[in-house]
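As a starting point, one isolated chain is supplied in structure tokens, in the form predicted on its own.
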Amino acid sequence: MAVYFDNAATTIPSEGAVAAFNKGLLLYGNPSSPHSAGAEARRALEAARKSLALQVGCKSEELYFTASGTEANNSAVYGLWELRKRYGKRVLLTDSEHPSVKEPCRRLEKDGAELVYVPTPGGKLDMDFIKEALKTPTALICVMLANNETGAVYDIKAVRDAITKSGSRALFHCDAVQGFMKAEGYKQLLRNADTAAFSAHKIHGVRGIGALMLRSNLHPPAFILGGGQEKGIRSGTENLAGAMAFAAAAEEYGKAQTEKVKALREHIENRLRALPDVDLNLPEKHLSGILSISLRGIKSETALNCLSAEGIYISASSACSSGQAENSVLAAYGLDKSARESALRIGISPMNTVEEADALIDALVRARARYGRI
């Protein structure tokens, strides 16, 4: 039986999400069609939107369904840039942003953007750097809610306060893909953002569905053009089954789930602390579900292959960054080369058990005994 601890990459769909998805598949009408089958599908879509907006903490009319968190991030970056580039060419983003934010920002350089990377040593925003940078006219600032590799939770409110105090006209986008439903006080934190991105498969929904929160006072140009669905913000026939599964997964992910993850995280940490040459890369404020460690003495790839052979699955880094020669996020965090080369990411979900956690730790011990030091 597989032991799956790669939940920061993707999660197993919950029973509720699968049931909602299957129900949505039977609603075969196009939500944009005027007949009764279409109207039935539209009602189900809007019910899912309303439910999810409640979990996000925004108005239902401020939530737009997308095909992924990546699409939502791209849409926000390009859209907000178009709205504010006349006021300043500077774009601030953390040095540890996800590629779905970092790469669109890099493309903006062709349109004259000046990218400024905010340091995040130890998983903390350099707020003095942000305050100084905002003295120059700025179009956009991008700060994720929680980092996908270290689990660091960033101070979103402090960013909003800095923007307000500076008098900047910069708009603020937050990649909330990892932090949604998991970061403590996430609803209150997200109120500080102008836009935010979400993804269903990080909280036991299904792949292929995400969402963009866009404040109602903002009207950016559409990123995907076509039939004008989602009030023209995101064209394309809506993924009704995916949206229903997303809403169902969010409804299920409550306090009981977060407490279970927290307790399991504590158990894993306690066992790891008893092992030699294991560094816990712990930001001061972090998600319980993401634990970054460095298993000094074994390269990440070797450890992963050893665990995979036993049916135990974790990762060395973000699945979206696995092809990179250098882990820029861990470098930004401040890990030395040895720690980066031996880094592993444990992604914990409410579906995991103490028995699975013990199997993981025991397998790490066997890998160390078998392969020795680098």
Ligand code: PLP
Contents of the next structure:
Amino acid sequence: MAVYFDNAATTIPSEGAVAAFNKGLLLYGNPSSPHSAGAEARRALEAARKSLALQVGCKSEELYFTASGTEANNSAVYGLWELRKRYGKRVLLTDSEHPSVKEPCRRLEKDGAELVYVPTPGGKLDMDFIKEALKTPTALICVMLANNETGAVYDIKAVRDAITKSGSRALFHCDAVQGFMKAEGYKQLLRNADTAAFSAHKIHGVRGIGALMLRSNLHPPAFILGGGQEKGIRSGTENLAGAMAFAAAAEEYGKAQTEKVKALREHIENRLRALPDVDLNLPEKHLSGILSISLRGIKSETALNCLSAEGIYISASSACSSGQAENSVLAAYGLDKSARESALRIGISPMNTVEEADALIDALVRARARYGRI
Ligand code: PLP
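I would like to compare: after the form predicted on its own, may I see the structure of the form predicted together with pyridoxal-5'-phosphate (PLP)?
Following is the full complex, with the preceding chain placed first.
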């Protein structure tokens, strides 16, 4: 039986999500069709939207379904830039944003944007830097809710306060893909954002469905043009089954799940602390479900391969950066080269058990004893 601790990369769909998905598949009508099969599909889609909006803490009409968190991030970055580029050319983003925010921002440079990266040493926003940067007219600021590699939870409210205090007209996008349902007080925090991105497969939904929260006072140009679905913001026939599974997964992810992850995290941390030469890369505020460690003496890839051979799955950092030679997020956090080279990310979910956690730690100990070089 596989032991899966790569839950920051993706999660196993829950039974509830799969049941909702299957139900959605049978609602074969196109939600835009005027006949009754279409109406039935439309009702189910709007019920999923309403339920999800409740979990996000926004109005139903502020939530748009997309095909992924990546798409939601791209559309927010491009859309908000269009709304404010005449006000200021500056785009602020943290140095540890996900590529689905970083890359669209980089493309804006072709349109005259000046990118300014906010440092996040130790997983903490440099607020003095933000306050100083906002003195220059700024179109857009992107700060994620929780980091996918270190689990750091950033102070979204402080960002909003800084924007307000500076009198800046900057719009604020928050990538909430990892923090949604998991970061303490996430609903309150998200009230501070103008747009936010979500993804179902990080919370035991299915892949291929995400959502964009867009405040109703904002009217950016559409990112995907076509038949005018999702009030013209995001054309394309909606993924009804995916949306229903997303809503079901979010409904299931409550206090019990959060508490279970917290307890498992504590257990794993306690066991790791008893081992020599293990650094826990712990931001002051972090998600319980993401634990970054540096297992000194063994390269990340070697440890991963050893574990994988035993059917135990974790990751070196993020699934997205695994092909890259250098990890910029861990460098931004402040890890030295050797700590980065031995970094591992443990992604914990409520589906994991204490027995699995013990199997993981035992396997890490064995891997280092067998292949460790230092
Ligand atoms: N943002 C963050 C912080 C993520 O961790 C991910 C996925 O790894 C994404 C965005 C992209 O989401 P999706 O896989 O739905 O495109």
